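As a starting point, one isolated chain is supplied in structure tokens, in the form predicted on its own.
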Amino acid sequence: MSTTELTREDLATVSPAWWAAAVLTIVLLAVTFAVEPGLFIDQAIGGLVYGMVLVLVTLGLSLILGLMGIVNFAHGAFFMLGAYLSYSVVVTLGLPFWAALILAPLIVGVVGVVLEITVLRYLYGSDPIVSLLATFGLTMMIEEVIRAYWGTAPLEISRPAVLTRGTDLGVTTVPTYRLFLVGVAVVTIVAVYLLISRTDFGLTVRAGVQDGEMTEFVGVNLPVRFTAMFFLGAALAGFAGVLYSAETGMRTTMGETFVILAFVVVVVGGIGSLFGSVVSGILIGVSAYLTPVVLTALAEVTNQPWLALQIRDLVPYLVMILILLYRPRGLFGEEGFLE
């Protein structure tokens, strides 16, 4: 999973435009700071839970987009299971919510495992979009699934006493459970980066999806490989789900909104980049939450009313517009990647 960095060429090539551009972010920031430095700072740690939620979701569709060719719909699917098994975790069960943290991933880990025999493993090396078309109908009968075991009323898990209380920060008093998901998103990032990088199970993923038939000459078992790679992607979503609906709820619609946010973010980042994956999110996360304060706040100075526009479920996708004008293959995107 090797990554295009961005090179003093690519740097050079930059219009002066777009580092005008940089200047006035930076500017604005800067004065939305001074305004409100409250809203601002609970805004953009907001964001940053919220790219690093982005950021667990993508990581498993980018490992099973980067290293396995499946353009893989069905992740939201994964992420919204995720979080249901985690109701029935706490609330059926009765178990806490450390339990579901570890249980609810496990199990969706599983399902992904047994449509990856069933369906998936058939489908390596074809047309990205038998994948897509593929994953779409396992997209649509597992949220079936849930609305018809679940409901489609919108249901919520209590977190653990620890997790309810508030941190002051000086300026502002952030709910601990926040802290908490960027600290454990952090760890998870990690943990998955070195498990590609630097054992010898992640390195010969990589060299089956380079060449495969050479990888299992040398006596290197590729389909259990690539079975255990796709349990890892979807636990992945799943411990995403659990971790976003432990403070927002769960709703029916969760699933389909954050699989169009992940495609988003992978080409952000640039498919095949890992490390794409994590500063897209991250990027992306921050500037949904922070750009609707810093408009506020540059309507309060410049006293003009309509420059306040709520547009947070907008910016996403102005964020990869903007990015797909300057590097069409996105931040960290390998060229002919998929072609």
The other form holds:
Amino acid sequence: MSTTELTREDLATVSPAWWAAAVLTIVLLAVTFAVEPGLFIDQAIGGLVYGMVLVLVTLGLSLILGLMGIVNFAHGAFFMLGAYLSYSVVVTLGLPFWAALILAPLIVGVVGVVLEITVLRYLYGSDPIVSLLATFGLTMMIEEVIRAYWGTAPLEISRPAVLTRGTDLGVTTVPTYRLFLVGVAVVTIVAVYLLISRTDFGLTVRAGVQDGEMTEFVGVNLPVRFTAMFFLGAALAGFAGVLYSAETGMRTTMGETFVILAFVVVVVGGIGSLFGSVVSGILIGVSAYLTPVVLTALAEVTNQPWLALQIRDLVPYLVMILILLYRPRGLFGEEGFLE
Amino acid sequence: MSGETATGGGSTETLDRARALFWRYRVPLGLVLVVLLLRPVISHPLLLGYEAVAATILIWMVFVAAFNLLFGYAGLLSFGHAMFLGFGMYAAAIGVSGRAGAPELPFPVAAAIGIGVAATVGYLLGRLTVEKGEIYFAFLTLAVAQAVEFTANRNPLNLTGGSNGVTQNVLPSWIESTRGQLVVVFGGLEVDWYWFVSVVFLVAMLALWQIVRSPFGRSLIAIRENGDLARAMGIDTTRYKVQAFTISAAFSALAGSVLMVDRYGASQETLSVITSGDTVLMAVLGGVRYFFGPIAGVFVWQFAEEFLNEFEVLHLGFASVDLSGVLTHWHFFLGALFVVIVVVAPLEGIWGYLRDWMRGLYGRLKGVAE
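Just the form predicted on its own so far, so send over the form predicted in complex with the partner chain.
Next comes the full complex, this chain leading.
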């Protein structure tokens, strides 16, 4: 997975153009902060929240892709299923939000395991395109189940009282829930990273990816471990779904939107690198929220009102195209992976 | 079949020649057969009972066949092909209606602009992505299509109409709409819309067939089967893939411009990921390895969509009421069928299955005759 040696080496050989771009970005951000400090902090935290959700979604996708070679299109459906399940737990069953935060990911994980055992297990080692197509069919099925059970109207849940208040940050007041979300996401990401890189479980799974036959020779039950990885990936998506939908509500389009964004994050971060996914998720989230603010500030400073474009939805794709033009492998991608 | 019986009774030599001729031109014959049979078949009371969707089905066949040139022949899975359909659709709609200060153009000119835009985008995107590997290619086309949809939703320069799409004054002057039926008027001549679409269908499909069986098409298959070997044989794989992408985009936009008239305007839904996904589903359902695969896939899909939706409304027929509630969620069952097809034989689809079955039947009949 992510190799930190590669990262340091890359940072040492950054070209002058990248330095220029970095300096320009810092200048633009400084100007924006000077013009609109409150809005800037507000949007920066909004972007961080969005980025953290993206990282959580992408982490599961990246694990399944990097370790098992399955391109899981159904990951967005898992995300959406987690969100809708939290609605059932909180509104239908009347349990607190904290219960939804634990129950929904568990159920999504079990759904993931069922799909892995019934369908995806037969696709290990085959063309990744085949797994993409198969999981696309599964996505259709899950989405139809969601439409049939929960309906197509947008839904909402209420957050626990502790998290509905605001936190004063000096220049602006930020909803406490956003800070909570960022904190929980950071803890989760670190935990997953440690699980993969520091535990025996992570070691054997990685060994199984390198050489499955040999790993099984030394007595590792690989299929069970792969199923567990799939559980983890699906549960992470469900977890992200609960966190995100408590902030914005549930919609039937959230699955497809986020699976595409997760793919964008993977491409920008570099396929096969967990570290890359984390960096690019935050980068994309923050830049999506800050770009409109920066453009508005620029429009104000230069007195050119046409500059104030509202392009938040477009920014992830622009970032992706830029990265592809100048660094086709992604920020921290390994050479030759899925190429 | 008809070719054989017409010359039957002559010497075996003429029979053989006729058979060879029939076999050589089986694709054009099959296409004509599709055009002639599609409308009577679906308007049969036992099936749909109405014929309005026949033209739409033909247009979709062109689009999915264009998509399949890229996926089935060049081996590149584009998950964002809806954008090319959308370029054709929006260019035709904006051009004909002349909205927001755009010049009012005749339909062929507007359609040509759409095709040109699609081909240009296909070319540039191809240059950027075709050598990135299959999965990258699928992600990238998906993401770019999403970006295109967002842009159309933003309604730049008031051209695309945002989420409403372009629906005002979009019919060219030579097309009349009476009671929901489109009629093409050439001078004093009135032609049913279906026949106009049929001509477009036949021209486009024959062009695609020529491309597929040309040395260019054969090279694409070589690249799909073994890219390294193809390169070693002196095929410039990148160039061929980019060209395939460009051609596929152009034909998709052609289908889009005709679909604009058929649907009375350009809608934002056409640009969505769902359309792109449906395209992939239809192609795989039909069988991506065969020229007629997409045609079979589109027919089954569109027919199922119309038939099962109708079923819900007409549930007082011979079926029970409960069934209609289940059939509303036909996407679920289609998804399941799709998963089974992909896991069992991802490249064969319905057409491949049908072909095997016909071969078996033919072999058995021959055995009985001898």
